[in-house]
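First, one chain by itself in structure tokens, the form predicted alone.
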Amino acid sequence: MVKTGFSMFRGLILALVLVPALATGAEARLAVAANFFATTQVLADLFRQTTEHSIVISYGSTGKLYAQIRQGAPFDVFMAADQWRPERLEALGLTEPDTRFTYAIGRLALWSPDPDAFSDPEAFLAGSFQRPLAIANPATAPYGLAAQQALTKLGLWQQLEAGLVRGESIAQTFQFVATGNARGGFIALTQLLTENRDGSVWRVPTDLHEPIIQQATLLERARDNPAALAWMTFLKSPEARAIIRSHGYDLTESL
């Protein structure tokens, strides 16, 4: 009975001494572009290992999460898949100066789960006017204006346009993909590699569209979140690029 009554004063008091630890936290709210979607959630799992912080995760395409943004939703980082949009939104001043930096530099790549799909790629566009071809959106999804400049300069946008599948986020057109919707598509490459997918598979080069180079910025209205400086602050660390190079991006030399 004594023995009883030391236990539970013993985890009162545990709880006293963890309920101010856990309460020093701080939380951050992302807007986080959809092909970083496995990556992110690594990259969480460490964070919330080793910080007192919390984060909440939105995901969307880069246009979608911009418009959201500048119609007042309350993010507080934006990363966004291309580095037009944080651009805009620091001429516009809803950002922090001087916290945008480059996290991640993606690849397009074409897909399709079909391994006999195709050894001759363009030989496998040039065709796919009778077949489903799946793209992003590429009003709204970097991705999607990487894969159109890559037809156009293969001289097959005119060709293929009417008749592809539009996802509105590149995690969509992935699915649309994976689910045999689509034959093939241009998909984020990090997504095969994350999912371990086999198939033909198509690492386009990067002469053919302009850098997909993704963009983090600190929103005006985190400026004294700590919670959203240290995950900036992270994203920066030789951990976080290690596991988002192991997620198949490109990475700047310095920051």
Contents of the next structure:
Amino acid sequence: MVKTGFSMFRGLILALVLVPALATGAEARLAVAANFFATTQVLADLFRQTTEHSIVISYGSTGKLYAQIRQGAPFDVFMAADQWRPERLEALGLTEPDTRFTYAIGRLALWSPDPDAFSDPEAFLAGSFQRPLAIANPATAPYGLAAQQALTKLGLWQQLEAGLVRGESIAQTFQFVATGNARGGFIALTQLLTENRDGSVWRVPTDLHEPIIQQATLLERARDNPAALAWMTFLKSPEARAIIRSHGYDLTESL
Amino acid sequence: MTPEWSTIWLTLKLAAITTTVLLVIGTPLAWWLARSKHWLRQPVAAVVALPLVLPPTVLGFYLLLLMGPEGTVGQLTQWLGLGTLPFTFAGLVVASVLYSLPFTVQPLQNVFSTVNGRLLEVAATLRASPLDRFFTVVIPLARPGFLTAAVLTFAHTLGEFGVVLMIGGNIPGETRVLSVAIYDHVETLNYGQAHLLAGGMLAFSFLVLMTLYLINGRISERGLHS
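Having seen the form predicted alone, could you now give me the structure of the form predicted in complex with the partner chain?
The next block holds the full complex; its first chain is the one shown before.
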């Protein structure tokens, strides 16, 4: 009895030691900007099918993820919605050098679920609101910053600022509009495409704001993580780029 | 006023209004829960306790749907000509009242259930009306309960975060309360400002609770010696 118990115990220890060693794949933890949620889901499915690695994904506003990484959050890859924060991490020595690249260029859209909300977006914006207009918080979410820049360029920021509601991330901003609590809002074009929503949509011309250059970078702790390295390579593959483009993002031609 | 002061003022105002509203609503509710034998007593007590166990996001999510233009509450407020409640100060008050409900009702319910029924019977034989009995007998006896309820409700509303983040919309001077401002400061790595507000909040909460315990301790001691 005692002997059996002992060998079972030994077997358990052996299994615990062997199982991770036998599995060939590694695990990567991704910190992904909220706007890239749906696209990442599709990319991750393909990645899991084509490699033996596993990935764990955390979503949030770029500002929150950045703050967490600076405080030592155990992420391997940071996929931001801007260029500035990955650059800052690089300057702070928290990333692996020469791994930063643009994986997508975001497109901003003005959206209302009401198909009759506007035909002339500028008039819609300038008009008085019974219900407010939603944007992502410009301080934490790059799409919010782009929306602020667009409104400033249209000469409407001063007038609208006080009445805007600010979503914590682009996902919350979308939710404010989708539930009808905001009459319209500046969201990511990809959200409309992946959610299959109609209504009134205005693809905000890219000359109204600084380009939303979404950059990914390998974090320092993942230098030798094969899963994280494979994910970075995968993001640059033609298959991944086709998926990213089909979700409403632009891409730079050269990598 | 600087944005920080207007945020602090807004938060204090929200907590004060919520506490007042809840003392008015919560007192009869707590009395009923403490003294009634009605079969609905347990289900109602469970509903009152819900905000203690539910994540604030659940409450925030349903309030956003209910109070929105398609929701039943939203339709009602629009019909009354009030517009919709999310993103307004009034909306925050409604949410806070729900969110802080158990913090008012439970201390009151506890203290009401300890009120000696004999005292009320004696008062009744002296021809005190039910309302008179309540104000001259129950309220003085229940003073520590009222103090606890008021302080906990106030402090808890000050610290509210999840619900106000979900339905507030983070509008400066209107719905941007202290907890959301601290969150923004942390996210933008503005740790100096975050410390200022968070540290102030910590010190304030500690002082409030310590004062409460000191006062309640003194009341119960006096009760023992008299």
